[in-house]
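Given as structure tokens, the chain that follows is alone and in the form predicted on its own.
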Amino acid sequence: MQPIIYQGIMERYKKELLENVVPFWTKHAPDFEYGGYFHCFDRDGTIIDTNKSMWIEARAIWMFSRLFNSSILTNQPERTEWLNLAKLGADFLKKYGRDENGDFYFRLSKEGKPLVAPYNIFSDCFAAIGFLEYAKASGDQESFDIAKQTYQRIQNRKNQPKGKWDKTMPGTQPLFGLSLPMMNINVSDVFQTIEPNPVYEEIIRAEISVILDRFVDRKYHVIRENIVQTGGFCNETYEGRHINPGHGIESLWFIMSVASRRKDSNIIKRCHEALLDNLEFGWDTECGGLFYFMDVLGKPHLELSWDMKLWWVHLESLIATLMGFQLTGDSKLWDWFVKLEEYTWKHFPDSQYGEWFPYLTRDGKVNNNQKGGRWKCFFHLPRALLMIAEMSSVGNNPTLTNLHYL
């Protein structure tokens, strides 16, 4: 890969980030009256719901802080604004975000009144990295302490993440999902990067083993979304056969990022193989793009939205394929990156109002005009644009162009 090609990638993604995506959120999201951020918007940025979900508030804290901390954005004049906006969210969550146990609520009113109980551990996962990244940016000790306390609560809760809000019947054998081990890798890696500690490394190592040894289905060449608690797969239920290509691919770049730091060629090789398998399995050969959900046996899917094409699935796959290519040099991964780029940039960006559309029909038409909602937020898109720009910046350095460990 020639440095000039990396230069073009970096410029494209950095420009989209700074001129199209970040300005949309800095203009529409801040709630300077009550604190935190609005995040449910129509196409033009009109607010369509004023409640505040903790996943999204915490993700925005992380993203604004991450922009401030990025090594390729140190000369941007907006950095002070980004830090102030990160503080706007951090102060709101400090004041209203947690219950008496220190667990983060799922949703608040715009004023900060709890609306939905803290049943969802992912609120805590995003709060942990949000406060940690903000602490790195600001030097705020209270935020650092909240991040560490929240991380410990995650580890204490992870075997029974929903606690008293769990609806499964006692004595049954529920399925075990991919989401928590993959998120625990990501959260722990953020902590390990900012504050190295053998405890984080051990947790990461254990969760990587869980995913690669238990969730990777070598018979069907996919990553399962749910497995049996005691081991193995279940093909007798919708949930057991459920495949989420985007989740599996996202988990692989989480793991590759760790493996690249460790220079672990064995883990990189296993991720490389699984990534190619999941891209092949998830790609819609008729209409293009990656499916949202699939059934491992090709049965009718429970979710009626199964054949939609979602923004985050394609963005996570762009990260994974470029990272995988840089680590292995496999031209097949570069070909996938180009293929995904062509589809993604053709269908998702909104040239009129900025930001990107999140949901497409199977044939690539816009299904929903919202630019932000209870899941679409200031996270997957700016994170991908920033990471790809950063990876391309590495590619422009002749001493780092070949990152191949195989």
The other form holds:
Number of protein chains: 2
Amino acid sequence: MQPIIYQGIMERYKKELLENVVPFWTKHAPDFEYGGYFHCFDRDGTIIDTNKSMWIEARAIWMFSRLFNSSILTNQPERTEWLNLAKLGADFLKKYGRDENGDFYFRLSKEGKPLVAPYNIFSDCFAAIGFLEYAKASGDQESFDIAKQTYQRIQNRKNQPKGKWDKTMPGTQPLFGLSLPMMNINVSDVFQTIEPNPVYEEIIRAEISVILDRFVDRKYHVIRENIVQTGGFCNETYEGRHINPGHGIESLWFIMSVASRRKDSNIIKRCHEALLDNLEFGWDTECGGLFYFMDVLGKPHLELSWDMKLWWVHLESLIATLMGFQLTGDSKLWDWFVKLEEYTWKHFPDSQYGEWFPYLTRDGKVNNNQKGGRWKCFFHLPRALLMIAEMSSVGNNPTLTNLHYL
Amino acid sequence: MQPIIYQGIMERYKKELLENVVPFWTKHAPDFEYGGYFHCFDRDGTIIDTNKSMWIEARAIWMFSRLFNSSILTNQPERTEWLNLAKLGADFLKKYGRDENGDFYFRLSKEGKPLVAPYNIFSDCFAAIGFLEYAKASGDQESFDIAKQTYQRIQNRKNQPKGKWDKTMPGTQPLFGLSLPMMNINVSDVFQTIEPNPVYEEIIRAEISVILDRFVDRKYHVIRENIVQTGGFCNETYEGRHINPGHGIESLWFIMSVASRRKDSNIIKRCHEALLDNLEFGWDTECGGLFYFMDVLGKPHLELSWDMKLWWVHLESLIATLMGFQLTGDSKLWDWFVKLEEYTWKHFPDSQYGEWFPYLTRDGKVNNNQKGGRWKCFFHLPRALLMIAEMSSVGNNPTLTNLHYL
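For the form predicted together with a further copy of the same chain instead of the form predicted on its own, what are the coordinates?
The complete assembly is shown below, putting the previous chain first.
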């Protein structure tokens, strides 16, 4: 293969980040009246819903802080604005975000009035990393304390994350999902990177083992989204057969990122195989792109949106393939990165109003042009653009000078 | 316009019902081992999920009983089988369906073990009409008692239908949905028809007033799915702007059916106008068919499946337009019936494996070919085929000889 010209990749992703994506959010998201951010936007940035979901607010706090903290953006004049915007969200969440137990509400009104109870532990996961990254950026001790307390609540709640809102009957054997171990790796890795502690490393080690030993399906060559709590897979129900290719791939780069730091070639090797399997499984050979949801046996899926092509799935896959290639040198992963880039850059960016389209039909038409909503927010797109720019910035990125186990 | 040849319509719908739809369910659904019905099927009838949702079991009990009770099917030799199959479901629900309060669980395992708690009042709504219609068919007093008890629980619970599983915060003003008043009219109308009582008539009258006075939006000429509890509409949030054309149209035939019985020409007139408005609003002028979900202001919808074409939306609209035409004589409604028929019969029936496809993409391709699932079941399709056959069976149907207020 040709030598990789990382300089070009770095410039392209950094330019998209700083010229087409971040300005959309700094312009439309801040609520200078009540604090926090609006996050539901029409194609042109018009606000279409004024309520504020805590997990989405927290993601934006993380992202603005992460931009501020990035080693490749230290000369950007916008850094002060990013820090101020991170503070706008952090102050709002400090004031209104938590209930009396310290758990984060799911949704508030724009003024900060609680609308939906704290039933969802992912609000807390993103709050933990949001406040920690902001504490690093600002030096704010209160944010650091909130991050640590929230992290502890997550570990205490993680075996029964829905608490009293859990509708499954006691004594049944509900399935156990990929989301929480996957998220716990990412959250703990952010903590470990900013404030190293063996406690985080042990949690990460255990969760990696859960995913690689229990969720990776060696028969069907894909990562399962749900497993039986006592072990094995369930093929009798929709949920048991459910595959979320983007989630599987995202979890693999979370794990590879840890393994790279630890120089753990065995884990990298296992991720490498699983990544190739998941890409193969998830790719739509007829229309291109990665499916949103699949059924491990090819049965009809529960969700009508199963065949759609989503922005985040492709962005997480770009991160994973580039990271995997840099760690292994396997040209098959480079080929996947190129193939994913071609699909992604052709279909998702909005050249007219900025930012990217989130939701495409199976054959690649824009089905829904909102730029922000209840799921799309200031997170996957800027994170991927930033990380790929960082990974391509030779000298700044340890993975580039790291082990190639092949 | 040409005189309508009802005989042809009657024969076509009855034939489809008895030859292409009912046999699929009598063959694949019964679980003679544990009782009740399987209801999740691949295109060819293969079972793809073995769990049993109570609202879906109850719908099938109602449907088998309703077939048995239909005045146009009294000579069918399959009537004994239908009654036996209704009993198979009723016995299963009697034994396993309810918790200690008499509320119906949301989902059981195939053996009858509770899996998901009774958080959803629609399980009870369908159980009430299922047991009542079965009581009428079988004369079973226990089923009659369960129906009455369940009806009473619904009226007691309806102001807080989700009970302890409600995640909205106290003191907030959540929106109030169309589903429950709409369902309450239908349920109460089944009770009123089988066992007349002023109590039912009063509940029906109140719920009709809620829908026609509060959900009909005269500015945007459509029925809203959610309204503000204290009155008016909310255009600030996704839920506030949410339009479900099929739901609106279905609620109109529920109301017209009552108004026809009561010979209430004022209510019929209001439904007539609202029906034409909803059809106009919901029709996809580009690709044909009625949209699944819309936004009243044309903003991006929360649900990715918003632009899909669903079997039940078209079937409910066929019932509503034919009923509306028969009650008003307005040829515009006949034209809609013909237009809907053309789209529906071209796209949904599966000539190879029987039954109908449920889910099409916007441009009319089959996106998901399951014949039964967590939503599609033995209900909308056979009910619509039966009702249209009944409505077209001159002499058997009072609406045909009824008032034409125009």
